[in-house]
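Single chain ahead, by itself, as structure tokens, in the form predicted on its own.
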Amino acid sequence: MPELPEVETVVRDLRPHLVGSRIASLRVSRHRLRQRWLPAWNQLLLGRQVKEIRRRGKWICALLDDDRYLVFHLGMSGQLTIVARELPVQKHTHVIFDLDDGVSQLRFRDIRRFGLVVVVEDQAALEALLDPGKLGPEPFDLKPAYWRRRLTATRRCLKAALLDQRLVAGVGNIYADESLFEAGLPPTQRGSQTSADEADRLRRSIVRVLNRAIARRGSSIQSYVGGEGLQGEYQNEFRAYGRTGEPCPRCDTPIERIRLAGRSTHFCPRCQKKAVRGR
């Protein structure tokens, strides 16, 4: 699935392409996302301009100048990409948007159709779609005491911790593990184990890796394009995830996998110092 900086880089690509142009006419294909279309967003929808597209969390929301909004979500194989009108549509598109340039087309696909496209009305309707009670602070946003008060109330492990969107927005498994890695920290530790200082540790290394990640356009790992239809590269530089057997680039020890909270869960034994247990 793709995670906070694979959105980031779909949004980074498109805003260029897409802010200041307005729709010009759009297709719907039969076959249904996460959420249905409805038929009266197509009339809303065309003639109207985007003022500005952002990333909340793994959530794509682009604000249109009657102030609603067409919010994407990529879901575990979507694709949201500027291409030129000629090019031959590919299969699994469900949705395309002509842009008033006449020549580019903004292209939603998705093979296992777990992303959305949806209209929501106004601010108030997006906070609902994106209820905070659902998804907590963005990575970067993180506050000391909330993020130490938040892990050390929880008696998940780390790992389940880190997924969970209601702690903090747009980790996911990948930079879950790339980010315990960074701090030294086993992904079986309670919560509650877990001290001020480790909790400040973590917080600074999610931020580090997904700064590292976003300056490499994410990570390429199954069907992962950017904005542009450009491959991220950051899978080149994982340290933990998908090494299983291979030696840790700190120790040379062999990066172990074990399932945790449902995902698998890669670290090295020896330098995410406690000891590691499968459930």
Given for the second form:
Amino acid sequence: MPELPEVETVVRDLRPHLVGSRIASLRVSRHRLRQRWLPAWNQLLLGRQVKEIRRRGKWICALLDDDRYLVFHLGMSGQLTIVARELPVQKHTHVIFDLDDGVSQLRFRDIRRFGLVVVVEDQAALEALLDPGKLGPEPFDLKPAYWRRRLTATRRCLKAALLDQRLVAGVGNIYADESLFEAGLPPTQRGSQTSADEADRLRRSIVRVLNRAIARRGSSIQSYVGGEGLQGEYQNEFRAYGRTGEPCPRCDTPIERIRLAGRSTHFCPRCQKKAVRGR
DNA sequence: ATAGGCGCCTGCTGGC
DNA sequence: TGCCAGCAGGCGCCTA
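Right, the form predicted on its own is done; let's see the coordinates for the form predicted in complex with the DNA.
Time for the whole complex; same chain goes first.
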């Protein structure tokens, strides 16, 4: 579910509530997530204060006052929210942290359980988890030369390349489609057939689309909510994703849907054509 | 190198 | 009304 804009929204929402707060107590459900919760973590976390919280790709990392990290990944349906203690606990809530203000909780809820909550020992262990070999640069820090090089070095299609977290971190199915639409590039085009100009256009399109989505607090389709439980608004501005059969906002040609890299892919067959000039 | 398939889960929708 | 297939913001593993 959540891609970079959603995760960024969660982190921004949580930061003012979490930074400076201590974990007074916690509870964990017995359902396992992508990775099992280690019982030892309960003791480690008690009384710990959150020093800072930040995003890396689709990962959420909270630095604790013992230099450990509490790390979250939202998978497809994860929700990480600040909630008043007295509010009923929703089904599929897997971890509850009571904060030391005595009134609020941090809750991790995940219907499909593809998400992850782990405690990481130190900075080095965090770097191993988010190894640059597995997790590429942030889209906003993409160096044009790097991007051109990586993109043209692969024979995979652009859609598959965008979804590969090693090339660029944080782009998922929605924003891959939206970025390719913005750039006017066909999702099926091979990376190796991409000109320097096109690579650059794509890079700038990714940044623009993600920034717009962040400004709208991400996209809510089914389960996504931000750190304060609010839905996003960017789903109302999709131009390709999920708009199969609807008119292209630029040329009115019906948006098509195909399967690429195992994922549903939406595009305008007219605007997103190799070597079209203008529109 | 890379495509495709599966598995991990639950829930919703649409067709019959 | 029920049942079943297919779909869904991710990702890791396996095979060919």
